[in-house]
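First, one chain by itself: the form predicted on its own, in structure tokens.
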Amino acid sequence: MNAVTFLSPVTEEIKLVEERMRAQADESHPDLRAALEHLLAAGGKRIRPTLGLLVGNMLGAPLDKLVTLGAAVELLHTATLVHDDLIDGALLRRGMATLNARWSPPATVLTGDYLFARAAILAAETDHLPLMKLFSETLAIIVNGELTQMFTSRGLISRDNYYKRIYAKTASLFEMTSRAAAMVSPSDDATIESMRDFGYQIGVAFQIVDDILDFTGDQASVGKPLGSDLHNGLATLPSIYYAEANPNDPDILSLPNGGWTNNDNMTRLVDNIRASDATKKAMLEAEQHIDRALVILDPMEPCAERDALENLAKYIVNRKV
């Protein structure tokens, strides 16, 4: 599935979103401007603002509000990545040096803080109070999820913990984006709710596929060592499927007691998971979420944006990075 198939209806609008993002550094410290340029140069497919633009255009929302929303969402996402990379000690993202590889930890934290603040300003510029409230609630969910992951998730093999974690980490932002785009359009509550659910379903699938690629992806493309989640003590869906099928595996049994700190054992566990059917089972689960998302689109009037949303949903489970 070529990414262009879902980007094509909003190619020009995405350029407007990027311009709006760059403008957030116009009056800031020169080093902050340089940092923002570095972060934007790292690219990414801008899936979240694309989702907002497609939903909003399909439902007749005003373009200026969608561009503002798209810039707010992508800046918020970028800010979370800045802090994530610092927390994880990651030196590369999308093949480029992370901010914390170039700057000190205090400077990196402050840059992330600045991006959060600018994202909040943009959300306020939509002049839509319920959207601003939703934006703030989503940020709180993301940060709370990070803290939960840091303090209570390591070594834990739990579906409940996993689903809560991926909602906080990823699905909540997809959910907020599609819901907010519907909120600023002339749509009824039922349509807003269906778009919220659409964002939720593709967001959950997106993170499950990310977690699969952590085992099966090309290391150069993924941009981090394979199995890095397990080496950090985090059991994602492929690990959970493997643990359910192999409850007596000594490496699985070691996880609750800090077994992830043993590099050789975790490398062996990653190899065993890769050789099992655990990633296939996880992919089937991701595909079920995409099937639910496609059903949500069924009642929508046929248009280029609706087709693009279908293609976006399908792309999420067909991507390689």
Given for the second form:
There are 2 protein chains.
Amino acid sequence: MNAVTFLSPVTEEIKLVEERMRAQADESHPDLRAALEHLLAAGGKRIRPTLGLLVGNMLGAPLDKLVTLGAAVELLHTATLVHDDLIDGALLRRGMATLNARWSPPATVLTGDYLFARAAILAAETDHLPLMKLFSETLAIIVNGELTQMFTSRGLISRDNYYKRIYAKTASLFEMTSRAAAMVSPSDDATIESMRDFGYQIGVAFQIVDDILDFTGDQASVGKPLGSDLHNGLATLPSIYYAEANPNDPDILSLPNGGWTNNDNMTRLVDNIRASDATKKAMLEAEQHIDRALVILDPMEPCAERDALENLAKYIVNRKV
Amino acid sequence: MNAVTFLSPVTEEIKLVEERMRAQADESHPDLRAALEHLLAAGGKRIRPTLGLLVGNMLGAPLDKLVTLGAAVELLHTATLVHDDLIDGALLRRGMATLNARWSPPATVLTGDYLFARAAILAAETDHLPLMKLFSETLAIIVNGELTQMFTSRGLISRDNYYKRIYAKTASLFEMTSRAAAMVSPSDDATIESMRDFGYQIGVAFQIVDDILDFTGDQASVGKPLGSDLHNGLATLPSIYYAEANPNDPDILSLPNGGWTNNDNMTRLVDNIRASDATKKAMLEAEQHIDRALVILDPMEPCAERDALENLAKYIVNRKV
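Having seen the form predicted on its own, I'd like the form predicted together with another copy of the chain now, please.
Below, the chain from earlier opens the complete complex, with every other chain and molecule after it.
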């Protein structure tokens, strides 16, 4: 399973999305254009626009709206990453220098703001008011989630808290993309709701796998030290499973009291989690979400896009980065 | 001329705008709600929502849309101030502690982002797609203006540059507010265009007066040291008039070469500008914009709102803070 198997039906269309994104800096300052070029070059597999294009094409949505939606979603995603990297002081993302590694914090704040503005312009250019509302509400969910995470005490081990966090952080935008693509197609409400749920399920799985890769991934390709979440006091699903199986582990017990600030203890805890079956249990949970997503596709008419969406869903739990 | 004479027709409606703004934090984290309360308490004369309400009421727009528009515009304005204060490292605004004086930079970045998101939601709640587009485009103009200012070399004395800057910084939002209020009313295109121009003219005048007050204002109520723009290498209209009259002043000549970083020289230059007729010339220019705004009101039917708009326009050049 690789990216090619789900990208192939929309390879050309993704190029249109990228052109559309690039055009957002056309009237802006040359330095800002250069920054956007840099961000686009650093830019991943475009999973979100691919999801929107596949769902929309499957349901007969007009291509121009899907390209606009894809560019809006990916630009919104990029804007949140720009501010996130600034907040975290991250210097690398996907092996490339972050904007704040090259620019001053003020320029980075404003570049993120500019990308938010251009994403909102693109969303408005779909000429679809409910989509526009959904788009701004999703931005509010993402940012409120980040603020809540910032204000929540570190070291908290809570499944409820974890699910809320990954919804805000990741699943909400997948959900919005898939739902919006259906909304601009001639689909009935039941189909729109199915596609919303499809986006939600693969979005949740995507973030769970990200959190597993934080423990098991190849350090170079993840671009962060192993167990970086735990070192920052964030208990993700593997830690939660480990804590359930080992409630008296002293490192686990220390977490809510600031134990996560002790580097040696956290390195030991990361090793123990890696050696346990916690990441396997977390992966089973991610796979359950993918199974639910695949069930949603069952009643859809067979077509190249449905096959690609299946492959996209399966890729999410099989990816290595 | 005081604020009462233009506020009186909409005093009750401004309260609705403030309630609407306050409600934007209802579902968010308690700390974020407290931050929004703080920002609202610190919040000025609500000139932008007042402008929208007066224009809209005069033209028969529905009140609910004007309240929504007013809250969207004021929240957008607040969001830009939150990021501005962070970027400038400002600790006080209107005599009250800024958010970044009390919060960490990450929390301040995210609070600004959240306010952008809520402003976009409000704009979408007007259910008016062209308004929504205008709203996002105005945000892009404001942010691109700030970025351009950041990338432009300091000490530049250019009238063209100055007018572009104050359009992006201030006039664009006044223009958008006045135009949008007309757009949601049953007005024809010519009236909408008149109201756009009205907002533009008073917005330009507003910023020119702000820039004059930076030289002549009461330091305590302006909340910044006198001539703070020049000390930051920004030549505003009084400096431009002074430079035109005194092209060989050594402090003026030093500006493009970094002379603005010399505190003693800039203090002397500020004194010289204050002693000259440069601020008077700048005020005449602001008054010309107000005169143009008043001419636009001439053909409108006499009514309380038209009178209040006249008073608002006159207040802008007579205010002391």
